[in-house]
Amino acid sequence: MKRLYEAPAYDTARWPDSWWRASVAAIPDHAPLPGLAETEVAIIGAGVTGLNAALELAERFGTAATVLDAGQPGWGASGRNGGFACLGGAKIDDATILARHGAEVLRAFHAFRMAGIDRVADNLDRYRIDADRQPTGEIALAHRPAAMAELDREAALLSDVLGLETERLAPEALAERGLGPSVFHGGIRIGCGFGLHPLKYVLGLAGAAIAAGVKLYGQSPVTAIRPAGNRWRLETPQGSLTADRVILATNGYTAEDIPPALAGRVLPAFSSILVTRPLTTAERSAAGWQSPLIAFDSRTLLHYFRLLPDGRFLFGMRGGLSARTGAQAAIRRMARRHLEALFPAWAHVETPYFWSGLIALTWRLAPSIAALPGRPGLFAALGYHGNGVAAGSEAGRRVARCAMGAEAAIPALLARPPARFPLAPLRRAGLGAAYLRYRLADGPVSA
């Protein structure tokens, strides 16, 4: 199995040192695939995409799928992300989509994103998952004065073209709503999206899938996918699974050679998170942050953050380039510096939890929900650009319909396999160069 990063990034024997893992009392241990087995649909990846696909197959088509995961449900990005169920999935912005593809393509993609948020909310209600859901609303913050004009244009597009509620917030309005520190130059409130505990969400989905008749095997990395007549055989270290159709839902943990059809078409990238100890009321007041809304800033190498229900503060950022111990220690120090630059009142506050995970970028900067060309029966849903809680949930439902030959209403922007990166073997080095450009363009992390 070929991987882009070092082995620690894929070590399923070790859970991340995350607040999510620490705050869940027990995690079910699903046994590996034993020996030879058959299924109608095999799903690789027990994250939000794979489990939603399995639930869709069971509930809509009466098909009991088999899900294989290299680790356990929630070990990967689905259980270690920031817990933002919001608009997202693509790195390409709405204005560019509108200019390149037209209003109808943009509206279809926006409808998909909104359906993703609704899907998460429905899953929480339908399967009675207590995932610490927080209030509705998302805040985009301008990290410098010129960025506010950009946020205004985005808000106008969301409001005028897509009909979404938005509200402009001047710096004083941010402060009044407990959304300041003073380093931000205004913001936009978007009237959708919410925070949740992502590991509780994915574990709830896993329980619901098993209750629906889905077979779920952990510690079962797929080491090969081979044709078996008009079917497919998936090899694991412990067994072999033959399936009529296969759904790949591995996102940033997609191997370079399994299947070869995806080689060079996904660029994994690290996203890293700090979580503080619980903050006192006085500490929250000193920093000017009292709101439970999810938030992010306007930097290309963005920061994303939110106050958790127990008073802890989650702070995430992009920028890591290696899974090696020294590199992870360096990105932890950088994250801490950025946290203190934006929230100087918390310079004394401990951050006992730090972890990283892999997101998935695509060359077209948009997710892909499609059959793989020249591989009848192979389908993939991936590429959420670090924002896959909602988009991945809905993508799982739609790729399941696609695999069954049913109408899936996949937006045109998403309905193609991911394109191969130019100079694909060098794309990790290219990511490092891009990060350097972005840091220079974003400017210093200060007022």
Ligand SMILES: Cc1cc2nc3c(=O)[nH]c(=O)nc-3n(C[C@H](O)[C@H](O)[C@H](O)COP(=O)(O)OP(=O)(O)OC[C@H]3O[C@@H](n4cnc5c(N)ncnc54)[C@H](O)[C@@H]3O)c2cc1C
Second form
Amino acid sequence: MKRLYEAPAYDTARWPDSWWRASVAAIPDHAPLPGLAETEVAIIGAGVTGLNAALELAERFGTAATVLDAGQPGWGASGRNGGFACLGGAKIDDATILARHGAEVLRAFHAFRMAGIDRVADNLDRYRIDADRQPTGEIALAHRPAAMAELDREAALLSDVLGLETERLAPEALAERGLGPSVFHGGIRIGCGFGLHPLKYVLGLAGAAIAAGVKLYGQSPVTAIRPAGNRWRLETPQGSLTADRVILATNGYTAEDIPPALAGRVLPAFSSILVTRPLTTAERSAAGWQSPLIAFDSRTLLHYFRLLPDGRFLFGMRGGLSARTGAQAAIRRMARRHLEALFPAWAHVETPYFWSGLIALTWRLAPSIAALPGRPGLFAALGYHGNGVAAGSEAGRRVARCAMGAEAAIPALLARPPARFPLAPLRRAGLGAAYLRYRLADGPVSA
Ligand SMILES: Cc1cc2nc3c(=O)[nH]c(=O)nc-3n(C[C@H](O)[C@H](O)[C@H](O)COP(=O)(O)OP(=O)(O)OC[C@H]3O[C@@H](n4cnc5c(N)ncnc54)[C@H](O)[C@@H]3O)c2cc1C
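So that was the form predicted on its own. Now I'd like the form predicted together with this ligand, please.
Let us now look at the entire complex, which starts with that chain.
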């Protein structure tokens, strides 16, 4: 398989050293695909997208579905993310979508995003998944005074055009709600979204899929996808699966050549997370942070953070261009510096967990849920720009309907296959240049 980053980013023999992995008692080990097999729909990738697609196929259509993962369910981003089930999916902002495409396109995309959040909530209820769901609400924080005006505009658009409840929070209101610290210049509360334990969520989905009759194989990297008459044959090291249709649900772990039709169309990027030891009540008061709501700041290279149910603090950020040990250690140091700058009261607090994973960016800065042109029977759902817990859950459902030829109501913004990046072989260098630009524009991270 051709990959954009070094091998450690794709080492499915190892789980990331995440708090999520450490706080789940046992993870089922699914055996590899053995020998020759057939299915109606093959799904590559056992994250939230692939497993929701499998559930939709089994439950809505009674279709035989087989999921293959190079690792185990949840090994990818779905089992190692920040656990924000929230609005998202695109990197292009709502005001730009409105200006370029009009209110109808924006409303359809927003309805999809909201359906994603509802989908996660419904999955938790329906399959009785205990994933430590937190209260509803998301906080966006202004990292400098001018950013508050941008957040105000965003809040006005969300409430006036999209009918979503929002609330302006001056710095004093933040403090009253247990949303210190004072380094932020106010914020807005968005009335949807919630935190959860992402690995418990995805493992619950995998269990539900198996109970619904889905076949699921771990340690089964698909190394080739070949036409076989009017069907497709997927090769893995120990087996071969023939399918009428194939859904690619590989997001940031998409290989350059699986299938070649996706070459140069996805830009994987790192997102990384630090988790503290449990904070004492006094430590939480010292930083003024008591709220269980999910939060992020207004930087382009944003920080995202939340208090976990056992009092630990999760702190995430984007950046990094290499999976090498030294480069990952540098990102860990940078994340630690940023945590201390934004939450100086916790400068002494240990952060025993650190891990990274890959998200997927696309040239159009929006997800794709579409058939791949010129390849009848191949479909893809990917490109959530670091926000796929909710969006990927819904995209999986819709791509499954699309693969079955049923009405899928895919918003216009998402209904196209991902475009090829110009100068695709230089994507990684281009990302490095973009990070530099964003870092300069975002300004220094300081208390
Ligand atoms: C550190 C981090 C923090 C994040 N935080 C958040 C957050 O708080 N909220 C949010 O909404 N989003 C977040 N995201 C993004 C979110 O996790 C992803 O958008 C989402 O999980 C994508 O789900 P997926 O099922 O499409 O892909 P993934 O979960 O990445 O799964 C893809 C799977 O495909 C498999 N695969 C790839 N190629 C092959 C092949 N050839 N053969 C077989 N299997 C293959 C991989 O093994 C992998 O398991 C974060 C991501 C990271 C990395």
